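Listed next as structure tokens is one chain, alone, in the form predicted on its own.
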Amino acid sequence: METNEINAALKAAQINNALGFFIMAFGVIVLFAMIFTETFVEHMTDMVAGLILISIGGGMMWKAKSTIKKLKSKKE
């Protein structure tokens, strides 16, 4: 790969990380809105969407950092 394909991929995946941690965030917050439902049904909803949220944002992340590592060692 040339020097600008290295960086231009570089820089998604570094997006992507920030991405993910802000989607990761955010199922937290669903998590944590689960405490104020009053039903059954609505603590569910809040759990699996929160969860689903949460390994969304970690699989982006994580797969964001092994990209970036890859990428650092190749333009090294």
Given for the second form:
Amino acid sequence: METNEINAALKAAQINNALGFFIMAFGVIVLFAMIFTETFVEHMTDMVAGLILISIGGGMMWKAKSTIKKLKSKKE
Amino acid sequence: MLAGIDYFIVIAYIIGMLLLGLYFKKFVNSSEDYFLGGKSLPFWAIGMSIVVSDIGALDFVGVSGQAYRYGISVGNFDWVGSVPAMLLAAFIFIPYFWRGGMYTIPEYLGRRYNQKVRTIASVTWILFFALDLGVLFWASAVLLNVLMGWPIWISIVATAGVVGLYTYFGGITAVIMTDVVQFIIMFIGGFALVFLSLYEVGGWDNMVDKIATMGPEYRNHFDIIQPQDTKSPFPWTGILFGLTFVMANAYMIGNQSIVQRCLTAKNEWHAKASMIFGSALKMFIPILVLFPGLMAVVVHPGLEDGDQALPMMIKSILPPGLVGLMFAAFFAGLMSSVDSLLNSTATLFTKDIYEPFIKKGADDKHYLKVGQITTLVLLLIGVATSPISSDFPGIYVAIQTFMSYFQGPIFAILLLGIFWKRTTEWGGLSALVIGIGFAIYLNVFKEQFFTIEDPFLYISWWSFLLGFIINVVVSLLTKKHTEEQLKGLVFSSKILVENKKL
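What would you give as the form predicted together with the partner chain, now that the form predicted on its own is on the page?
All chains and molecules follow, beginning with the one already shown.
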């Protein structure tokens, strides 16, 4: 891999990391909002939506972090 | 007004968007970074961004409202009105723009025809975008005013401050990546709304039965194809000729804010894939937007204004937390439309007007600065003109209609420019000028030519057709381009199978 390609991949991973954090934070807030729901269906909707957001955000962060680690070691 | 957790979510979303957008400042070191994201973005992010910028908050509310009034025929805009055009753009047009290293669509027109065509097309888009900005600022302010209770002027300044800061510093990377977040949240909130709405109306079959018994005005609610004499603005002839043949293609192929996104791709494969991925995502939009409008017919019958259908459904159906998230996504939709306009207009001005006419051959940092300053100036124009929208309630419709008029002639010259070697600079120029003039004429005297109230689909078709014919006739009468001049600008079957690496 050339230095340019490594830098481009690093940039993409850093962007994904930031996006993942943002999406995960909103997943946590939606999950927290469960305590304000009244019916079982509302309760489950918030829980499923929150968990999906956390999974997407967490997944992006995990993938980005492992890519950053790999690319940094390659760069050195 | 929102309360508690939902209020908190909207505020957190706005602040989060600002911080996220500002984070992208570190990736902007040149004008290519600012206007084309350094040509490094992946297809999935661009695809999501295309969908989000196409279906902004106003469209979300408007399409639901039209589904409430006219039924599922409005879904044509996202199916036949988008998917074929996006595939055509992916395989034929995007590769030419991408390989040519272009920043704007008028830049292609300039190379294929001449500088005059480039300038007219660019100025038309700049005018349209600048007018649209004020309207979008006003719409955002009204939304914040209604949801949060903030005074209108504070809402305008807050919107301008947030969007302006991240677009000024982060360029198109910030624009596309904030769209990705909005897309994910809109899809999750949207599917939750569809699921809970179906639960509320007792399932799909039950909803169809109930709507069928509500009266003769709901008879055609489940007909995707409407007869030619329908009272709705979507007769099949308009959908086929105006929407599928002209407006959809013109929008996906000739709209700077859409095409510019594809040009940020890291290679040609990603540029094509972004459109194809976007077209796949587009097929879900009618489910998210149309169904809540239809279900509102049962849950909230007799609404005077159909555009209230979606906000009413969100408030009455979604649980706390998701209400705030959906309204935050609405607001983000408006912010996404504003940031797209800001960045695209700055690109058009810098590349098509400033660089060729005001200062040629300056260093790259200079053009980056010009792009940023243009963004700032546009922001101020948008804020200053936004109150005009409140004096003219129909201005949004007028501006959108204006777009549909010049898109027909622009698409005619783009289509012939790519597919017909014989078309000449005079053919393109006369088609553009006469086509736009004809569309304006048809609009002014629309009562004499059309029976439906808002014939924008027909006008775009006829102005396209006239532009096409004029281009062919004038081109045959004028001197053709040499093979050398046309290199890399006209269709070759190789474009379908080859991917050029960056």
